[in-house]
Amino acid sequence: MSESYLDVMNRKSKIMKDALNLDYEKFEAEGIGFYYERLMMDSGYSIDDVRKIQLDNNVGNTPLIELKRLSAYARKFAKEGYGARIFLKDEAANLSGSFKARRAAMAIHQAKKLGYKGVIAATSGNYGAAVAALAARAGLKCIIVQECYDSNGIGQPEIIEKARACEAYGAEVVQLSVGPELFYQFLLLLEETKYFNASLYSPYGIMGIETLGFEIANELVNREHQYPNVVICTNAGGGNLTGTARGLIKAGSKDTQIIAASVDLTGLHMASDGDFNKKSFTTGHTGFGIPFSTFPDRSDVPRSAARPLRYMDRYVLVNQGSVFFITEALAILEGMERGPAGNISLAAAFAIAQELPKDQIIVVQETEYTGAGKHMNAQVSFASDRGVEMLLGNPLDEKAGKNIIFPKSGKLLKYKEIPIDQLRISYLKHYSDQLLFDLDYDYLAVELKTDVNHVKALLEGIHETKK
């Protein structure tokens, strides 16, 4: 067959089918919509099926801290009376060192039930780390394709260091410059190989995450007799924020208030040769945060098991400077060192901590193992070398790619918010030209978290605005 771009590309629908055993064509609905909850439910796992697979795997059940010091810190800073709890799922202890054991462990497991004999997944970040390792423990080959290098050769540490863990626990690494290339390799290699597709937009890596929010949820409720008032959640491609929020409804925790926080990356392109060395963050940022909100299925499978809005309560941004100040912070108020994505929860939480009730909980729902080019230190050491500038002051005035802004205490860490209509309307966006039936607007209003008749008047914005 043809290995030209377009030739791949038309194939794509048929070589992704292959690699997931998986016919999305039968979940789709008429109009614009199709059947998330059936595409859920039709893999058979239950919550309980999938803790088990996990516990097997030494993933899950990692610990719930409370981090008291950093709270007393956080609350310095608030009013009498408030400055919430802040506790963290340390989901450093799982296999491979972060939450993402949870979906490849699922993965994994479909991939040696329907008899593969290896497994592909197309990632820069821990995720990578996290399938080798699970298909170690399978015994199943395992390729990881990465984004890693600009024209000139040079890569980023944080993308570095995670190669570094994947050929550890035996995988093949593809490692590719920045651009469109990654996607048209990734389907050459799943044609290739006949490998199992372990994507993390598939039921299975949502389904991965669940478990996540359901033990967030039930050991609150055992220690604190309460569930949490909030829930933060690093947000990239949204399955990390998709998975711990159904998660916490199907252990009984429906009104916690789910916040999804990234780093604020604006100004900077992550497909463009010339900003990919920019950025101090590789993921859990504005770059993947935002898009993959507003348009989920542009993702390495037809329909996309990670769906954001559908849950998202709030959207906040912390710069860069901001997480390095809490990861710092973190080390030396509770003994804890961790990696930055994790972090970026935990620098939105501080901040809203102080605007809540000291009987309130806040959980930061996942940490990450560092070392290496993971560190701060080699973040900020690699940033300086591109000529970005480290600064002491207000951390909003942070320019991405141009500068770093560490505040100059904790009273200056803050984030911006982004209005959730805003991203309904990004979102809306892509179908504001269309034809639309009820159906299609009872879909939009579930997909959005809000009713049809705000939905139509945010479409009657867009039209207006095109007039």
Contents of the next structure:
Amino acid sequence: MSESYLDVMNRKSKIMKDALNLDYEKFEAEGIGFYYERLMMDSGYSIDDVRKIQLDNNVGNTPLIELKRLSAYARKFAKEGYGARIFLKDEAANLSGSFKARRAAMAIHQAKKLGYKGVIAATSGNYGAAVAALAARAGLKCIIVQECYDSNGIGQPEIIEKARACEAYGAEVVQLSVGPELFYQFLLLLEETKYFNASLYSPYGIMGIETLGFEIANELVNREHQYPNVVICTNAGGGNLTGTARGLIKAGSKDTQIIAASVDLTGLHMASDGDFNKKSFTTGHTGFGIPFSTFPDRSDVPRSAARPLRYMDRYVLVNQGSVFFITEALAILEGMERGPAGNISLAAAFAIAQELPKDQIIVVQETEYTGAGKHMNAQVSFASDRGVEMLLGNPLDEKAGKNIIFPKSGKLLKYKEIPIDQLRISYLKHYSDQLLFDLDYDYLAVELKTDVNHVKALLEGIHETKK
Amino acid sequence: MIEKNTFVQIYKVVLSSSERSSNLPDDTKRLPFEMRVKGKLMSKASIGDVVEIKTATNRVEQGILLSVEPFFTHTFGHHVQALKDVRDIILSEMEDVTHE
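For comparison with the form predicted on its own, produce the structure of the form predicted together with the partner chain.
The complete assembly is shown below, putting the previous chain first.
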């Protein structure tokens, strides 16, 4: 069979279908939509089944820790009576050191059940280590495909560390240079090996996270007799937020405000070889967070189960310097040394806590392990060696790739807000040239967590701008 | 000569610049799309030779022999003064803060 780029991409549907043993066609609705809940329920796993599979694998039931010193620090900058209590779900306690083990546990369980001999995942992040660790437990072969090196052969230290972890669990790591053709190589490997596609965006990848939201809601009800007022999720591919929100709802926490947080890497091109090693975050950033929120079906499956705009109430951005600042604060005020990428939503929580009454509860729903390469100091020193300037000042002035600005006081740690309507408009632009019917508008209203009239108004706005 | 079964890393151009996706920024477009993989050398060879290796999943990959017995050298990085300054800021701002 031809291995040319176009020929392989044209075989995509067939390769994907064989690699998940899931026929997405049967979930397609008339018009632009599809039956999301049917896709999520098709596997037949209840949340109790998911919890059992995870607990059998040493995944889940992680500690929920109140950050009293960090909350008091935030309160110092809030007006009288304000400064919410910040709780942190210590997901670093999972097998392989991140919440990604929840997703991997389900993908691996499904792969094993269907009789696949191995699994493949395309990821440069913690998910690789999670899939590798869970595959090792299940006795399955594992290949992790990473975007790792720039054209000078220099690897991002965080991604190199992930490769090390994957190898530690016996996986084969295929390391690629910068570019979206990673997907091409991923397809070739699926075709060659006939392994299972442990996609982050399959229903299994998302239902695995539902337990995270479920645990947060139940534990807070038991301990504090209330649901969380706010849950903040670091947002990249959208699965973290989607799964957590679904789990909260399943536990009855229906009024919790769901806030997405990403690191602001505006100005850096995600497919640029030159920009690749200028970013100090390889995930949780705007380069994934915004495109995957506004066009979820760009993923490696026909219909992504990660659909964050269905659940998101707000979307905030923090800069790199603020996340490093809060990572340092977590270590020296709370005795928790954790990886910076897991602390993106914690940086946002520090600022948002100051806007809420002090009896309210904000939950930051993840941490990740740290170590050589994926330590704050490793990232900052790598960036400074590449000419990125290190400054103390107002973090909102940071220019990603040129400098990292650490807040010169906790008081200056602030976020930028992306209006949800701006994200909805970006989403709707994919459909603005199509003739839409009532069922399409109904679908779009659910996709965008709004009503039909608002969808129509936003679409009219897009048409006006075009004129 | 490097002996058969030695643990090595190979390098391969997966797509030349002309074969790449059409939708790329300029600095990436002019580069080949490259791959590096590790495994056991299947027959003895020298650095720079085109060789075959057997990977951790028992796949056979072909490429240019890049390095012998590769190992990880990533670290916690060197001293960065700004991070020490951040620590001092946090500790000094917390001096007058009490919590229950």
